[in-house]
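One chain is shown next in structure tokens, namely the form predicted on its own.
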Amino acid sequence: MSAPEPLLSLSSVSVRFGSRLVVDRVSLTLHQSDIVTVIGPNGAGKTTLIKAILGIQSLSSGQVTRRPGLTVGYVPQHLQLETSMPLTVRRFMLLGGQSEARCRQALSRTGVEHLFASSVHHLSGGEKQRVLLARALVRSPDLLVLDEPAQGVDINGQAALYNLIRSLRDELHCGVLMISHDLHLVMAATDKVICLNQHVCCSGYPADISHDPAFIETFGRPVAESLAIYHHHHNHRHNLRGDVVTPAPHHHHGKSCTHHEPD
């Protein structure tokens, strides 16, 4: 039996501004399913790499191969809406063309409907973040990108955010991909990291990465060992499907740390 054709391939992609290498020759498989999270510092090229998925940053080389089809929902790091005007939820999910039943039904599906006939400029910052995520199940998507989807939410919205995104792939069988800074929330909640600095330093299971050397040179050992007491105090993890297997043992891994899930 053939292996499911991914939702998303990248072979060697790089993108340049001027002189500077912004992305430096990523390649990465996405499945139907799969959760993958994109971590490094700031200025890492992580947005950048969003864009050119996306398909609205050009590559300077290298190929970005989506599945025929592919329906993608995007919840963007900013979103600048003109406080001067007047715009309800109702009015901001509707102008995706789509109708007023399943804008409400996505708002359902991420807790707010009730703020259906809100001002989008007095939601906090949960209610934000989960307004977007709604706005961009509309479409049903095969694809959820998600940049930091959350920026601006408290701790306690941030857990609750992250076991909404693992729900939402669970139910709707999508695939998912973020950046985010909060490390330690989204090792409980992804299935595979990959540190990005320019290039991809390493990648794996979230309870191994925090062992790898590049990882612990790029952000630090006090950070790497945090995360690795955290991990200890988990007794499952995930594969890249989402279901729980046993717990594996902790190896020291060399500079390339890519895994494959198990059979």
Given for the second form:
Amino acid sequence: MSAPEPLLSLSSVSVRFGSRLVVDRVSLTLHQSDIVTVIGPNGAGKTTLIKAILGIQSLSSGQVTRRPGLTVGYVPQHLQLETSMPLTVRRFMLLGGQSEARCRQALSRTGVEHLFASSVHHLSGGEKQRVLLARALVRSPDLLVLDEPAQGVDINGQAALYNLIRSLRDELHCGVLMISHDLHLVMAATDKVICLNQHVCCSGYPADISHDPAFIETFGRPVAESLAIYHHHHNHRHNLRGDVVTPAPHHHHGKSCTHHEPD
Amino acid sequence: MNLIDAVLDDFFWRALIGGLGVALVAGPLGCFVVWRRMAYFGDTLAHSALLGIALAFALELPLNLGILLICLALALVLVLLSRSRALATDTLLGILAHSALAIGLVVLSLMPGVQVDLTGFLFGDLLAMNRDDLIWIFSGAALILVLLARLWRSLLMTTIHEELARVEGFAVERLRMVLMLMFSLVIAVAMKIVGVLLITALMIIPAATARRLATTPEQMALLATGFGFAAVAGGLAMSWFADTPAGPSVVVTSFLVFLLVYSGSRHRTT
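What would you give as the form predicted in complex with the partner chain, now that the form predicted on its own is on the page?
Full complex below, order starting with the chain above.
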């Protein structure tokens, strides 16, 4: 695996709303099979950054380069559907323009095939997210973009959802870019964390980032410490699972990684 | 004289045929008004129709064309204005709706030698429908039906989630403009039926009635058309037998059907 073309790279992307700089010179690179999570406080510009990446928010400066022919599957933040439109999960899936068989397959992959005939207005938070995820999967994406995928999902459901996202990545070898609030679960689910507060205040691997002074400054020492403890735990589990269950279908991360961004 | 001529020579039949022609497209378009929460927007466009009539008199254009042009212009202005977030959309619409109506009335009163039947424009003059009106209605309806059929999936998708649609490659802006064009067209041709003050009712009430019974967007559109037909036929009958004004009678009938459906069936949301 010699340094493949990245799925996505941002160079010094800024977005300005009036005089307010919402996204400040953000650069990042995302490769196939990478899971990158953007965390940060409210109003840090996470959603704006995602929208800039998706091409639905215009940039004030900088550049977003996507690999040519990149198919993006987007899972928007808590889909609020207008209840005045009668809509079943089936119909919602089919609006993506794929066959019914593929839609069913995608739904069964995210564990909600039984909801095929249900109204989208009757879904729980977790079910809705899984339907949206299926809707993104049916496009066979090279890159999955998820904006707060676990919002409105109960705590057990959140862990399951992040596990699902990881296993989808392993299966499809797609890149994953997501936003999250929930630090603990994210740290367990991601390969790389970008801590955003308008600018990238720090980025790196979950185990390292909680020691980063910029991270501690943004989230406070108690949060950082709780993550560090948690992380000890997680690394252990991850190594074990990496060794036993998946004999490195994706490469091993280390200092020599080609996609390791200098900060 | 053949049968078609016999039918078209009768004002009652012309009114019925014209009314059904408008209801045919007001149903599905009304669904989009309901789904996209554009009721107030539709009202604003409709209120500007009087200004369109003034324009048509000034430039000696057909009335429908004048209305169509003004509606389109206003739709554009609204889309542009709603991008700046200085005022809430409903405030903006409220300002423009009533200003457009007032300006239309003032301008019409200032035009020398123009005597217009204001009541007809405001509340419709269904029974005065002529053959030209029918041609306008059916060409407008045909164009709208073709556009709806071709763009149905895209229109639904952008209505459900605009950003998701954009990411999936739908031409969101262009679809929005097409929708505006269709609204303007339906207002231009429907004004004759129910007048500028009641047009939105003809779009929203049948669609809202249909929502109660439909389980798919398509069903809702078809049912809305059906309820629109019922409103037109019922309204004309009411007008015929009770000598009530035709336009308001159509809206009253539509409302009665709405009440009937909502009180009759057990509600289940799909």
